[in-house]
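Read the single chain below, which is given as structure tokens and is the form predicted on its own.
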Amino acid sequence: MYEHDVLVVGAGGAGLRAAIAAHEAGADTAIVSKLHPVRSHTGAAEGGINAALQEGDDWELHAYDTMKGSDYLADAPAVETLAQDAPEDTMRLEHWGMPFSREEDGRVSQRPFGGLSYPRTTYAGAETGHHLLHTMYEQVVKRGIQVYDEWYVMNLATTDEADPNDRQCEGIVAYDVQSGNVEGFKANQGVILATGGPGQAFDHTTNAVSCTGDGHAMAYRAGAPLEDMEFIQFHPTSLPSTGVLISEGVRGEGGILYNNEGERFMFEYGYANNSGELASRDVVARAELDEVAEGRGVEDEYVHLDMRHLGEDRILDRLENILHLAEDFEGVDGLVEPMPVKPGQHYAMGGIEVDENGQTCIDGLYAAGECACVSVHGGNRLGGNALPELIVFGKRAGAHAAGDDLGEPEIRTGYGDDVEDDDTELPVAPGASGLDSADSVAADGGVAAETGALEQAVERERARVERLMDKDSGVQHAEIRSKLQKAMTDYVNVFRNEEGITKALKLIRECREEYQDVYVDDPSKTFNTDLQQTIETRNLIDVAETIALGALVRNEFRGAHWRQENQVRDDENWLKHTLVSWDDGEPSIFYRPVILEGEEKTYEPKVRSY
């Protein structure tokens, strides 16, 4: 049993972030984390970071951006919270180190994003988030700070009261992949989960093979909802190949998307007259699959982006690590050629129900980052906004948890007497019906006497692991995961309808009921990556039924969102958030009114066009 005031689950830019100010607040921190920080995902974020650091330009401007883009789903006090932290955050992290891209006078350089007014966007070349990942990992080492890195967190350690608002997080348990035993983690103030997002639940994303959702399906099964999961961003630009991102930085310098015509088709077919493709990622994204849809794509998937004209010495100081993306995955000199591009599943908007302080419903529980939702983004994420959040709500959910005074949060959690209960009738039952019990959280029906949650749920994933690793025969992890990677790919992508929806959620029951015979077909005690992957695949069946839950009963089309049977946006019935919750494996949707309304103004919901 190990011991820490603080754990914080995760190593990428918020769960370094939350360490660090944990550590200054004064608690013994620890990152417990399946990867060596600096390989976490964050480390793949090319674009930059927004902060309103320039002469005109100010927070009221980046939040008012941050809530258009948001189609007015974003919660306003978290808005504000971004804009207004967001300059003294990134300029903390140029004094501990990181390598901005500068001007010739020597500040550091910012660029044009999709859906900003300004440019306002800070960048380290295209590799911002590499160097995020090694300044803060820096930090870290130089406080000392415990990392248990390659260690899988397989589950929470909480209480079982009826309501989860009642309800205590005492810690983690974790399997070390280099010794194969399975050990709990006491935390004496909080847990911070940290652990990115659920991209592998699609088959085409940008996202590492890391990314399965595993602090989402924890916090979901230890009765913390999850908010607005059916909002899922597609990037405009990925590789066709691999999912790769082709950094949105790009088109802020100047890169053009063209169809097979030749025609730059953002500006010719309307989809953005004042933006073209400086638009937001939704709009871009719908409008290269509609180009492929009438004809108009390269080889009938994908098309063009172009940035031959922005010359060899400003691509090579600001774009350098495009060229070698293009190179090395599709065979394309982008000093000579446009590159092929097309939308890839790239990041949630949605995630586990948070206060901007970084508290769940659940005591002792706190989540930041991707992995959280609280929310900042809305139904659709502006580029640059994701590492803010990292920091900005990193560092608060870091000092929260070790005992900082942060105010009271104006962001409601859990279930209360401010929401509406869901009475939609679902093509399938969800939830844990037909799974083997043990798998659940509250699978024993409630802590012993003598002993504690912690305790109980060592023993849990242990025998757990028993099980898996007894059985002979069966059906394998990765059969079950494509099975589930191909129904969210086929109907819960950029474009979906009812009909397509419920296919999903059948697929996922199927996945489910075969998930009962699954076996690790690897005996090794250690590395056993067989092992770890099988229990990740558990955690992406969860998260995916939740995504399909909440695109099926928001019918309106809002951000990422597009509903073939209500193409207009509903802000007379959807200005709501949509939260699922676990309820001991019989999950229930209910709604939370979004919060509109600013220190000093409301956020109005006008017409989103670019």
Ligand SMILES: Cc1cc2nc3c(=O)[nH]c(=O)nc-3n(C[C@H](O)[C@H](O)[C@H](O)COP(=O)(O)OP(=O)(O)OC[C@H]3O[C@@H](n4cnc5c(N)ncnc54)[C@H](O)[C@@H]3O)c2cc1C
Second form
Amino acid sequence: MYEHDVLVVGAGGAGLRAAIAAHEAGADTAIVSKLHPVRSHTGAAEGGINAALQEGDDWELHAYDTMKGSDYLADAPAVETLAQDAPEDTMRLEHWGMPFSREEDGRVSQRPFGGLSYPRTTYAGAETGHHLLHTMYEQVVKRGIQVYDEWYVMNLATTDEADPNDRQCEGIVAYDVQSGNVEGFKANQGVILATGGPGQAFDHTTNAVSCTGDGHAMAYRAGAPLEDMEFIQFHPTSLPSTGVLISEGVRGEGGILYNNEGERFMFEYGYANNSGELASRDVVARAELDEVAEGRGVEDEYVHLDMRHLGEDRILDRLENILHLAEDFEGVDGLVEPMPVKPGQHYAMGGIEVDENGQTCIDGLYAAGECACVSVHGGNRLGGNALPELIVFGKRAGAHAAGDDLGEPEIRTGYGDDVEDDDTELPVAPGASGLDSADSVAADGGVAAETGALEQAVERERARVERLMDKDSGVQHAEIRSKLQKAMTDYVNVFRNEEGITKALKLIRECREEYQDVYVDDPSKTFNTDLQQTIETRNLIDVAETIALGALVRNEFRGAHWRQENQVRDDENWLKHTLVSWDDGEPSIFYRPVILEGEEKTYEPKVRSY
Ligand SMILES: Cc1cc2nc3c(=O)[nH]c(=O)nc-3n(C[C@H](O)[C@H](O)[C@H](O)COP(=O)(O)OP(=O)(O)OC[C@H]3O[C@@H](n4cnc5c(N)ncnc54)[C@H](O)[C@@H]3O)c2cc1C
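Given the form predicted on its own above, what does the protein look like in the form predicted in complex with the ligand?
Up next: the whole complex, starting with the chain shown before.
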């Protein structure tokens, strides 16, 4: 058994920042991560970090752009905190040695990004995330914060009161990838989930194979609701063959999108007459797919992104990494030809429901970064707004878990008297199929009731590994995973309708049932990626189902969520967050109103045009 005051699960941007803050607040802090910190997916971030740093810009403008970009589904207290704290937190990175790109006069450069009214995206070439991770990891090492890397966290240890709002998180159970041992980690003050996105629920994604929604699934099954899961961002410029991202920085620097007729379609067909290529991502992704549907796509699949006119010097100075990606993954030389691009799953706006201090409804359980929903992105995230979220809310979660007083949050969490129940009759029964020990905090797996939550959780997870390893035939996780990914890409993509989402829910149900027969082929105890991916696949099933459920019940068009049956934003009925909570294996859906009232103004919903 290991013991620390604050345990941070995940060592990406959010996890590293949370750990530094918890340590600075005096807590004995440790990070537990399935990857070495600098291999975390944050390292793939290319474009930059939004922060109002320059004269002429200010946090109010950043907050306004973010509320508008969210299609008025973000909570103003969180958005204002993001915009207010981002400048100082970004400059702290600079003081820690982050090598930001600079102007001739030495000032940190900022470039335009989609949906921003001011060029406020700071960057380090086209490798911003890589430098962010290295800068913060240095600080972790400098402070002597303990890192347990290549430890896969399987589940949370929470108490099992009937009402999740009364539960307490006592620690985590993790699998040592090197030895195959399952061990308990006690957290005296708090557990912070910083496990990143669930992109692997889709088969064409910009996300790494490690983005399997583990934190989402663990928190959900422990009783913390998942919020606004239907809002998935599809990035307009991913490479068609692999999903690898071509940064929005290319369009920020002046890159142009063309259809197969050589037309600059964003203007030519009026998709975004003011902002063109730099309209919000959801707008550009839909425009590209419309072009393909109209027969103006290249090879009936994608469009072209051209940066040749920027000139070799500027490309090499600011976008060199893009040249390598296009060359390595598509065999295209971006200096002499346009690059093929199409929309790909990129980001989850929703996540584990938390307040401004990163706290879930379960005492001692926090979440930060892409796995959390605070919510600053609402229906659509603006490019460059995820990285500041990591540093601002990672910092807050770490400080709060370690005991700092950050004031009373305005955002409420968990089921309560301010929520509205959903009464949709679901076409397919969601939820657990058979009893897997991962299903429920109450599934004691025969463990003596008098032991503590952590001891029980450790025994449950050891029994789970044994069960998976003992079986010598059945279905392999890869088969189930690819069926799930295809279902989500076919039916819960950019364009959605009830019939398709119902098909997806049925296929997810089939995946759940097939999972009852899953087995692990690799018998080894060390570096058994087969076992780890089998557990991840179970998490993906739970998370994909919440995405499809949210997409089904939200019958309106808002931000990234387009519904064929109702192609308008319906503010009268839908200015509310969708919450899905797991009640001992049975998902239930409820809603909580969006908070549009900021410190000094209310963000009245307006038509979102670019
Ligand atoms: C290609 C790409 C480019 C992007 N570019 C930008 C950009 O320019 N600007 C911007 O603002 N946003 C960008 N984003 C979004 C942003 O990078 C991500 O949202 C953000 O980096 C996620 O950080 P995170 O700390 O939440 O998670 P991650 O960086 O994904 O880290 C997750 C951590 O959790 C650990 N983990 C996960 N599950 C477990 C488990 N079960 N047990 C133990 N450890 C676990 C992993 O090991 C990892 O350390 C981009 C996203 C992509 C995909």
